[in-house]
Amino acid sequence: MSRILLVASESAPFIKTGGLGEVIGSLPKALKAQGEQVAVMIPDYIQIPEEYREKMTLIQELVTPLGWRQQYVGLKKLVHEGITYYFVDNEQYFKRDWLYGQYDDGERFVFFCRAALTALPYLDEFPDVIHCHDWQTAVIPLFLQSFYQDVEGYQDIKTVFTIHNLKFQGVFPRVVGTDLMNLPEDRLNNEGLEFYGKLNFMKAGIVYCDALTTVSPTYAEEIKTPFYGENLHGLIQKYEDKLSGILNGIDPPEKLVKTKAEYRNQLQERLGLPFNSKCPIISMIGRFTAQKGMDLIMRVIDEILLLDVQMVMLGGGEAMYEWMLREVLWHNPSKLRVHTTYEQDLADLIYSASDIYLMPSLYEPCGIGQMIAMQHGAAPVARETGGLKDTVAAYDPETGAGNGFLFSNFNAHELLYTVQNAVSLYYDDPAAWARVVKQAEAADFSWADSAGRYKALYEQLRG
């Protein structure tokens, strides 16, 4: 058994704003359940509802080194569904109306990187590895290196740094290094921060922590490339040997207590759509962005509205694609719904109700909603990258294999094709199409088999 500790900038139930949110709520559990003693730290957002707030303890209130400062640090604990929960408060840092793009990120989470190090002689028990994801936990493995290697409790941790997504990389000015940091020359050189002149919290991450880590074995060798390495792929090549991809998990579904076509009514009855038992429901979930392939949607849906099917999607995100929806959606007005504000039991429904779930993305590391769509009995129609290719198997109108409909191209017109196929196999051969449904819905996506590679990854670590 080891004692795990999962340091994230979110988690939940008590505050995500994505996928990020999500692993790091399931993840912990998983890992308790293969024998690992697990905890938790996140910031203390004052956005974290106040049926958990009033339940959190304050057991320490000390100060932690930042550059020349020396910063207040509140540490509250509690513990929810048997996993202990730390939160690092300080008003200054974490009292903000949103959880990030605000001018001083690189300090915030600066401050929480060095904080969460600063508590540890204050949890239950010291780590013996600290489980860090994305760049807002980054800098934690540098921190280690530089400052606490000589520092009783603090020599034998090992570090696994996450890339849940390598486009996002927390890039600032070097002066976050010089003022904030306290850090000697050699570690803000090119060889560590050190990004265009400018430093990068995500290359820290990579290059000091012990184990490298992505969210599916695909994106873990797509990262390695041009395209999709955000101009980091060099150093992931450099780095390669403690490189691995491990899949996420999702938590099981509740249960169906309605039939398809139930819940097909249910929502055409609650989005105001014409009743139609027998068309397909089209959705898709997520944020209205170019990496979730938002452009190819934008130029063929016409073409997907002119078949006979019904289309929901929910979400939201850049206000070109929202105003191009609302000028479709005025001209497709029995066929089209757009929910821009995000209702989870909204979401449900939908995912219920749908027949085929669209996840066209640009890059996509991990994907969840595919995922919680073939639970559900929706199909997929995903282009075939990262963990789209890791969770969907194209249908075989030779074999009858397969979960779903996979494209290869990042190219409007196969998205299209794609779906034309899909519509057709589920209006000319109902058997053929309850097959793919029912071996969507058999795919294993739980959390036992990453954890397990998590839980041999932590052993690997210590031995």
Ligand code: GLC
Given for the second form:
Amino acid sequence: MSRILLVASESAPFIKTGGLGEVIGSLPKALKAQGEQVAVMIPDYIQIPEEYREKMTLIQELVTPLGWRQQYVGLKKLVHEGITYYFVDNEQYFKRDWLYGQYDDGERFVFFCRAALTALPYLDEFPDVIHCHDWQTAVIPLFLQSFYQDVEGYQDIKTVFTIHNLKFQGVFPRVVGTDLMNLPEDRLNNEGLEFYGKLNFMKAGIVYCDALTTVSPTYAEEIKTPFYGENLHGLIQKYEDKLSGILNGIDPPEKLVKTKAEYRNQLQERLGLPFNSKCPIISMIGRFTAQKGMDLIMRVIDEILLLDVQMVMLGGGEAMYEWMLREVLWHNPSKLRVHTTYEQDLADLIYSASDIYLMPSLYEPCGIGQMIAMQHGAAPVARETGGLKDTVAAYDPETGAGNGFLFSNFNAHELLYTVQNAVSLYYDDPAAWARVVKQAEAADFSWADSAGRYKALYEQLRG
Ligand code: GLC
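Can you now output the form predicted in complex with the named molecule? The one shown was the form predicted alone.
Below is the whole assembly, all chains and molecules, this chain first.
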């Protein structure tokens, strides 16, 4: 048994903007089931709903160094579904209109990381392992090695750093390292945080962690290459001995109570689409960004809509895609719906009603939508990359094996042909289609196996 502290910038159900928040929301329970003692620490954002906020208790007030300054830290605690959560309060940093994209993000997350370490003695359990996630918490291993090597207890702490998305690295001016982090010169050169004349927090995580992981085995290989490496592939190659890929899991699905056709009609009614119990529903839920393959979709969406299908897109993101979709909608009022405010009950209904789920990602560290869709009896059409490659098995017309449809190149017409193939199978060979759906529903995406891998990693680090 190890005492694990997960430190991250978001966690469901308190605050979540994407997959990271979902993983931090579900991984602790899975680790606990493995016998680990787990706690989670996140910033106390003003956006956390009042229902949770009112249950938090302030357990300690302290100050943490930030360069030459001392900054206030309010340490709050809440036990939720058997897991202990800690919230780092400082309104100057976390009472903002949004979690990220503030002018001083570098300072905000340097503060959060330093505060997390300062707060350790006040937690119920002093951790054996600190498990950090993405750039927002990537400087924790660096701080441990730079400032805490002579501090009783802290010397023994091991660190795991998990990359959920290599694209977002937290790159800030050099003054953040000198003025706010107080780092010695040998941490600020190219062996350390230096990155094209600036400082790169993601780099700190990669260099100073004890174990480095990412969220699928395929992505762990891909990020060593220039195409996926986001200018860090050389560094990742250098540290590949401590790198491994551990696939994310998801919580078990709610049982479906109605038939696909009933859900289809329910969705059509809710979104004002023509009633049709037969035509397949193609869906996509997620951020409308280049990562998610929006460029491929926009290139061939008119041709997809020529098929006898209905298409539903839920998400939001770059305005450019929303405007393009609005134009397509104008020409296809009876076949397409685009919903740009995320509503959980609508997402659930879309998954339940869908037959085909699109995920033509440019890159995909793990991907969660395809797993949820499969559990709801929708077959994914996905690009063979990252976690998509590790979770979707391509349908093989010879043997009938497979639980979805894959294409390999980032090419809009490969996407189109793959969608056309899937729709043909749906109409022309209902028995084969039913088998694909059954195999999709049968895939095991539970956390147990992956949580076991994390546990083994923690144990290995502790020797
Ligand atoms: C990021 C990645 C996504 C992954 C998620 C959780 O959002 O883009 O692929 O599933 O993190 O690890």
